[in-house]
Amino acid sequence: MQDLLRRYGATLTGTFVLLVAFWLLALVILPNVTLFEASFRPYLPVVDVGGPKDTYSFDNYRKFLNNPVDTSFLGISFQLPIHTITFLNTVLFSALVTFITFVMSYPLAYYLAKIVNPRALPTLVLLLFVPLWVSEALRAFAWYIILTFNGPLNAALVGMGLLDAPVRWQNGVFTAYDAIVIGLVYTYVLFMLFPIYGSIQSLDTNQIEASEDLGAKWWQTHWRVILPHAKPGIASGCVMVFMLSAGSLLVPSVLPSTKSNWFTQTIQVWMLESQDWNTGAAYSFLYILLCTVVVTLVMWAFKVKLSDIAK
């Protein structure tokens, strides 16, 4: 705040403030405490709201736990309530997209970081945010006419001869979410990408040449040096990827299977087909709880830090 003063002057850094406050009031805090007052309330019609049925209760979560139905793991039978199950695909599905990211990434970040020509590197980062120039829903959609039965990309691989027959890829080659994950990878890509483009950008490259010159192997170098040295912009592209892939809503909507279900999807169908807002406000809380603690495990697990994350 003193820094902000001196630059500022006590007007304007006072109007900065203001700003930031109305817009963390009005369009964060507000909306979100009346959801969370809501989902606690029963669903009623118009006339009994307020009344002696309007009372606060746990019941919208626990139908969280609600219609077991009958699934396996790794060949063992079990039940678990439907939209558990949704959730637990939802949330291994958003870890492999932040997975297949970070491997499409990486090589790349440490490209633009440390190898390219400088005078080639604006072209490249402008090459790169193209995509973004077209909206989520176009990309979409262009997915979706690649991934058809008759599309291109079925034509170019049986052109090539690497597939006998056309494949139907939207119904799940290899799992029910192979072209939602797909569409998530390239919708969210750029955005662990730039993360660790940063930090890696960061490095001395004095440590890296020190690394080789001591005898170190190229993949020894970028695991005591570079990637040590990329852990917060890492932490910051894998938390923005997971959350914004397990926050999707578009994507799983114009690229799924018969078989799969995104749990935001499930949130759309309780407050828009339903009409249900308590259920849906109910699910957003739980979501956004749970989705949190995965984050905090996984942030334990790898021994990052929130401050890593926010640098």
The other form holds:
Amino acid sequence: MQDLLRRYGATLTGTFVLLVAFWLLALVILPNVTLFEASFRPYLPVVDVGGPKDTYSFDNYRKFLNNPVDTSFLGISFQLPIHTITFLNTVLFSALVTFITFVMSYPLAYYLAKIVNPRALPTLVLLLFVPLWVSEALRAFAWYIILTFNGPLNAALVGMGLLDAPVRWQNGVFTAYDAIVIGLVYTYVLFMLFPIYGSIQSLDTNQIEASEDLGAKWWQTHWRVILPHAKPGIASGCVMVFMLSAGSLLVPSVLPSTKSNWFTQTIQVWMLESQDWNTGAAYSFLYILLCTVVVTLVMWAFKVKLSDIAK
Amino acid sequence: MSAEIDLDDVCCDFGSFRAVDHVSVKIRPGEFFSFLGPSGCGKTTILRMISGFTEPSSGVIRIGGKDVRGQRPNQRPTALIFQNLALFPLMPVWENIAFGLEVRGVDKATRRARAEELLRLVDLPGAADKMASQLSGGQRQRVAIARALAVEPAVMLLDEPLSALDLKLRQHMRAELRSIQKRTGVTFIYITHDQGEALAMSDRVGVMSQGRLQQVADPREIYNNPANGFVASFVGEMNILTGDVGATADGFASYATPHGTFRARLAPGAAKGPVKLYIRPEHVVLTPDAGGENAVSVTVGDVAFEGNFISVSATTDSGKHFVAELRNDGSATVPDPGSRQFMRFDAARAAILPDETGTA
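Form predicted together with the partner chain, following the form predicted alone:
Once more the chain from above appears, this time first in line as the rest of the complex follows.
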């Protein structure tokens, strides 16, 4: 602070500090605090707001556990609240997206970091970035077109004789979430690739050669030397892709099947269609909390420390 | 266990650049062999070809009589010690050492026992559970050696592993490496640009320049009888005179230079191609008396006291600088700067040598 004052003078420093304070307070903290407060109050007609019915409770949060429906998992039937099912599906398929992006990114990151000729690297990275120049909405719609019943994917597969008849991809071939998973993987794969690339690149190539020289097979070198070194990058890539997928609204809305439901869509329904901001806010905070718990548990299971990710 | 390494007319090209140029040498089982040369002379490429990271463009490499071309580094009986050691920072010392056993599927208890045993061999007991980052430079060095020994290689390849250490430790590790090599009997191939290291440790030295092997001999031979001008001036210091060979007799020749005519040994084969006269500074004597063979009058310039010797620079009347090294044992009187002296050298200790082989 002293240093800032000396360098930029009182006027400029004051302006900076005030602008940052305004951004933090008015645009981040205040809206969140307002929503947090609202999440504990009931959704009431305007005349009742501030009246005797307007009391604090956990009712909005409790709605997460309402409306049990029949469901089954791995052949076992049981009852679960409908929004809990949506939440679990969202977490499950976000984790699947994370896993698929990891499986796709790790070999590519290794290839870019250690094998490819450094002169070709800028071109390759540029090619990876080109799809990012198109907006996320357009990319999602592009997949909508690709996967549609009369779309190019069916045309190509039927044309090559790999399929006898066109398939309704968007209805889901394996699960109701096929199209969403494809869309999310395509949208967020680079958020996995670049942290892993960065961490593999920082590995001394001599370590890889030393491992091979000591007799390790290629997979042993990856398992014992490269993967452990890349763990912080993998962890931050996984956290990013998981949180972005779980928080995505656009892709699940553009590429849904008749049976898919993403938790962000549930929040959106509360907020925009029911106009019940109180419950919407409660669901949002619950969602953040639960996702944080999931991420923390997974990090604990894989022995990743928070400081590893910050590296 | 040790094996003979046979490089048979090996070349290695990187694009249009020839890094290793028709190198042939047989390294004996259990030998401590050094490749000595300036950076970029191809010595590291030779090491990488023996370990399998680089394939020769032509020629054959045999380890223990077997042609190893096409074998990956993990299939060859070699262990490489990298310049930066390349210890695995995320594993404790004992896992580092036992890594080669781990990837061969040896069980954990045996691995641990073997690691402890090797730590004792390299004189580092009790370090098993430390991380490499907790060790000093010399200790890391020992761990790297133990890690390489753990796979029981027939050949150890060392790529300037001492260059990162300070002088005292380097001298200590020289003796240590030498003694580990003698104890284990493994063939050591050592790469260095430090002539002191090569001479002090090796059974034989191969001096390289521009991808070619200039001379292969034991350290004394390399120093006392360099095969050519490159070896002479790369290993140790040299006073060099340019001139023309005159009459030759009994392996000696007269050599006419602008600074006088001298007599010196004529290296075999030096008659063809350009030659120069090489005299070691420690073979130059400065006396106040004129007369005798190979004497020339000089003016003494700087006198630098180096501890174990005194380096005197002197200039002939024709303007040629010479360096003489006098031992600091009281046997020589140190001339005063600016004084007139006679510089003299023994014809048997000066050599007329061809320039570098292969480049002329």
